[in-house]
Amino acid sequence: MNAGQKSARRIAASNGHLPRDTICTSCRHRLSHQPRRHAATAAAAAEEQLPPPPQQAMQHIPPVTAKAPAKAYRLLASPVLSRPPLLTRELTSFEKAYYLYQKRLNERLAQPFSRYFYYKKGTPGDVEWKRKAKARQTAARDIGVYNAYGREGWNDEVLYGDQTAEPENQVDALIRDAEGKNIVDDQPVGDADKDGEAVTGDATVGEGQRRELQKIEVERPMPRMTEADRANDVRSLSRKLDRSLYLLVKNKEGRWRFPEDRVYGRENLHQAAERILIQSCGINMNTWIVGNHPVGHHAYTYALPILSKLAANKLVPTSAAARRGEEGEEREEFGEKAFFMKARIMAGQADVSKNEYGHSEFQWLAKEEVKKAVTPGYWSSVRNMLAER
């Protein structure tokens, strides 16, 4: 609004009547048509009948306390415990002979050095490379009896059901090279004008003496399957060492189930998630709670409502302040809702020997386990939280 606007809006307060020789026509056809009010006419016309209410109204009305129990879901948090993969999978079959072929293929496309880039002419270690080689016929030790230079170097594929392409037969001829033994017979190397025997060295001490070769032996790898695995000890960490492995204890009801326990106080799913690792498996484990959501939920109602006496819990300090003047509060309870934390362990081992849920047993169980163990409708919440391997 403009200076002039304003002088017209002063003028019309004072005189209470708008001339037409004082302001312009537009600001007094403005300032003339008030806008309507309904709602707020009304409401005031309606506020000015309304009856002064009585005086008992205005009395204190004292709050309605509930005698019944409180009716809610029983809220559980649940931490999913996994030991992740310390091996790779084993491969199939086709990746066997695919990376076979890719190691035969660069055998035969790339350009190799002389061997005399590695070995002085007519030295022991020429010798020893000229007596393998012949055996192998190539430089790799691990693709078998292959002359990738040779008239059959395009015939770099195996046939079906050759061992050239298994992982343990690449190991031990890797492992029988180092040892000085030829990859495709088992002949121990040694000098055959001594018979396997070597004069000591020494010329001054013990001069004449022979002792028998030292033999080299290679420390071979560890198998993929362990003790655990052969004895079906579902208690160990150390079988099925390349899939994911999941706790599970068996409740006081007689089920299988991940650890869970209610949520006390004003912890959250996270707090209570580390909680119930310590109360139910013991303290001997390193674990780590990934995150502070929980990665799904089982809801399951019961048959009949249960009554639930609420308690404090002793780890949780906000549990007895939130309880204080309600111990024993009775509860009814129509089902339960468990929310699930992905956890993960480091180190140790579970113990439910002193747990304080009433557990009498513990397993470590991959995803096809998991699904014998647990019931139908437990298994439809979680299966899609279990990785399969």
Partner chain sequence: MLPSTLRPQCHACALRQQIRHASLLRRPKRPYSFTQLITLSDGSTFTHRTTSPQPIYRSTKDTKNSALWNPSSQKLLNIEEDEAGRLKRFRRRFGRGFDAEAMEQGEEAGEGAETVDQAQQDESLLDLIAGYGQAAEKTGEAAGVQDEAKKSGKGKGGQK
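In place of the form predicted on its own, the structure of the form predicted together with the partner chain is requested.
Here you get just the chain by itself.
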């Protein structure tokens, strides 16, 4: 318990009943309950309060009926559901060049590859290794044709426009090696090189060329670009795999926002965020609300106060008091304050077809796309809680 809470409690205790206009429902509820006390302090407190002045006693009686509606802000919880990046980012050209340089430098600094430890002499694996290593002049496969111990060992920088440092090409070289090919294409020793002298009847495959006994097919990695990327399908979760995507819904007024709703009854922001995700985007999502604290907030004041009734929510058991009253509490609201709760999606997909808030669409957007979709005021509140990547 910190000092702030204590002093608030003291104020609440000394002033008697708190007027309902000054604070929100949950704060009033909390303050009106006396803090739990130990026996000694309770006795002391009782001694102090034994002779209650009649005026104070009068103050303690809560007003039975309030004529004017309570004045408050509309308290909203808003889960910011995000899909984390699934791929590592693209490297910059400098990073690619740097890594290639470091790998070639490592060729000169590390101990030479101990071939006999891995391939016993005379085994087929050994023969295969020797054949492939001869073509690339080194043990490594992803640094191009480079001999660290040869006369050209100093020449370890690639020329402008060389594609050796590209990660795609390095993976390609690994796959070529696994398929039994050399990392670079062999010099054609076919009929085309022999002045039209037909040996095998093929222009590229000649006598000296090694023939593939069996073709080994290695499955290639999936591309970074997916079908959803090409179609720019903003409803798909397999778009922009190296970015964080955020779930936005189009509300009744036609504005794109994070899903949001009132906090009902005695539920807290965490519970409210879970409930809102289900009520707005369906239950076909495996989600996780990351913390109990909001990651951001958005305050907005209405041009004119709105008189609204607090209805009950069927998924919030503690809002049953309002449900029993049928009409619910009336409130004059000056504006709204939305608190954003960080959430992650593990599996599943949003579905607004059965939502209870009148959302018409949903989108999974990256940060810069969120900026285009939302209003400037909303963007200034949410921009700092969205991940750049």
